[in-house]
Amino acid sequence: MNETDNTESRIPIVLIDDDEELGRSLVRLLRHEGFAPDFFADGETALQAIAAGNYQVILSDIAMPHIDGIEMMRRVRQYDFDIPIILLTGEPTIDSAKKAIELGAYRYLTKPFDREELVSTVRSAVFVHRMAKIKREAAELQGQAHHGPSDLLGLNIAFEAALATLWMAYQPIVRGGDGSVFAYEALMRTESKTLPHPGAMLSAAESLGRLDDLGRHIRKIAPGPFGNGNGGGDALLFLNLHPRDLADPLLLETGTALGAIADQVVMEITERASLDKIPGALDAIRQLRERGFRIAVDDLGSGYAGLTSFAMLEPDVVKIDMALVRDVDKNTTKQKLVHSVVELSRDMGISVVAEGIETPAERDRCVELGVDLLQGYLIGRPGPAFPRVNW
């Protein structure tokens, strides 16, 4: 490709960097090579330009005045996931290396630049970008939430913007007796387009370290509705503690609002929680049961491993999981393993919850084998504080 090519077929690009000199240097082998390079000697005035166009990969030098090459990808990253950045220095470091892979960075190049390497990772960007807009339109075609955001610092950005956003539904859990609420279970809900559903949230936590910031808040705003005239009554509040949640130092900390209702509050703790590698996990969990804190297991039923956790909590209620729950009204299999779980539970002083009904027919038949107490869509799906109840 020359200079004499149509400049609407060249590929629009951002180069940034304070050295002029060496901008315009890159211009002209950026547009020899088929680019369509816009040069911007301070990084304000790019992001303004970046904001308002549409621009298939960012050059970015990392040292400048007043916005540097973090900076600029920290601020690109609050309205575009995946627009590559490739971020140059002419004083490369060990660490700004590790930390602007870390943050998201494409490549880091260093300066004199290796004319092939520059292009042919500007190249290589171009098509990473490409895709990534390809995968986002077959997604939103076959109605599929957006891809999330593809590194750490956009991760971190899309966390920020999701857990702003938070709110809990409450879904009813009656008693199997005659379908009054026995208690609702909070639920995370987001309003968040990239970490759409509790998976992601959960995920993105996990992948920043933030699993702690995450409980907290939860812990924060799920107790809210108690107490407070919203028609909750006496009923119990179930909220679910991922197992590290057990070793945050401010899980057991006072004058909280879900301590001043910890009566009314049963935590559960998954059965496919490996409690043993939780360092403090036991001793945490008999001060949360000192305190007024009731203990359920969740998801009895779905592994073999849970059966450790299950005699380390000797929990006040447990949770069937809605794999054996699903079409027991039909499977004989299914019958016997609920009223099985039914009868120790009985004989050891815990109440049984039948998760995921979603039938009359799955309803009555967990009701007969002697469930307790019944959650699912048939009895109420989750909502704003409080859904009505269906029986």
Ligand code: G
Second form
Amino acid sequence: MNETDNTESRIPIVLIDDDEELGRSLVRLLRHEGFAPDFFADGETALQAIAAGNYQVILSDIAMPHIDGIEMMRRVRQYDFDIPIILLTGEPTIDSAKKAIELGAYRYLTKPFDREELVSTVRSAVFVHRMAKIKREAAELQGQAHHGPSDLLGLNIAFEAALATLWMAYQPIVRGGDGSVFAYEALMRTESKTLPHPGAMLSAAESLGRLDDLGRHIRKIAPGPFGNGNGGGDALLFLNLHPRDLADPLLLETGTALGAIADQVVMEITERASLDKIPGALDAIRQLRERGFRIAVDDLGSGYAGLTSFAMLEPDVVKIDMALVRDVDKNTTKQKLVHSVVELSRDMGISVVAEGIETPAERDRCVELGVDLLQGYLIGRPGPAFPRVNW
Ligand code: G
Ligand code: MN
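Coords for the form predicted in complex with the named molecule, given the form predicted alone:
First the chain shown before, then all remaining chains and molecules of the complex.
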């Protein structure tokens, strides 16, 4: 046995093609180049082998009966975000090949194959796969949660799965005077390990151009526990809008559960993003108001130089960002700022919420400074409808 026959050092790859004759010739070629190819003429069997094996690269024909190359990618990406998939096609111009690349195929090669191109593509795919693994491990080492899918197909699948498990947590907002519940803020939560928090979910939706789907889903389920005798009492619902939701033609759709309780709903719009780039934003806000929704400016004082959006939104409620609330009892500059917000808002008939209250000292100082409404882990963590208040 010579060195190239040593199966230990050979790189395991999968080859799938319904043309068995072509398959056999590719196997010979790839073996000769030092790979250990396993050939399958049938997609289902191949998928089982891939799930069980330790393959470095997948080469798959696109046009096959039963499971085609695109479906193959879809199935593999449900559990493996890294393995490079090289698609093989007889027709260089077909749309599916372009779509395959958009979806994250590593490359596609056209038949008849150029021997050198085939081999160098497989080699570079092996390299890319190893690098992806190292990067993922490095990210985990630094305490960053799963680095996430590296291509659009993987991201789409992760997004779909996360959307299916999406649920709303509710965090109480209480009156500073007596700790009675004024409202609950709805916050999205997922059961997804790949997209485990709202930030990950939002940036996935952004990358996929699916912010509308996410926003619509949230607006559909958030009002669930409110309304007739479901335990919410007459508490208001605070709901975060992504600025892009303001451009969704379905935002003002009639006959919805949310619309039915519009006068109980406060739409939060963050100060972090500018509304300038959203077409029709102010018009959408005006129409929301006409429907009975109230508007809150969220994250006030979080850094964005943004009294512009404040003025533009003419909010009913202002939410002071937790950055200003943190240690407000010890920091006189923050005390002055919070007090200024309170005074300014009082003159305009705007209610003020202090977000992110974590200590009794922060709570007490906010009340002293005249803040009407309080929210934060001290008072109640977000949880299934409806968490208990600690007062
Ligand atoms: O941007 P917005 O204000 O909507 O973000 C609210 C986020 O802040 C939620 O994810 C919520 O879980 C979190 N949060 C709520 N209360 C507290 C708190 O007291 N401390 C901290 N650190 N986070 C909080
Ligand atoms: Mn908010």
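Since the model is a prediction, treat every value here as computed from it, not as a measurement. We call the rigid core the largest set of C-alpha positions that still match within 1.5 Å between the two forms. Residue numbers count along the first chain shown, from 1.
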Once you line up the core, how about Trp167: does its CA shift reach 2 Å between these two forms? no
On a core-based superposition, does Glu21 travel 2 Å or more at its Cα between these two forms? yes
Tell me whether Thr256 is among the residues that move between these two forms (Cα shift of 2 angstroms or more, core superposed). no
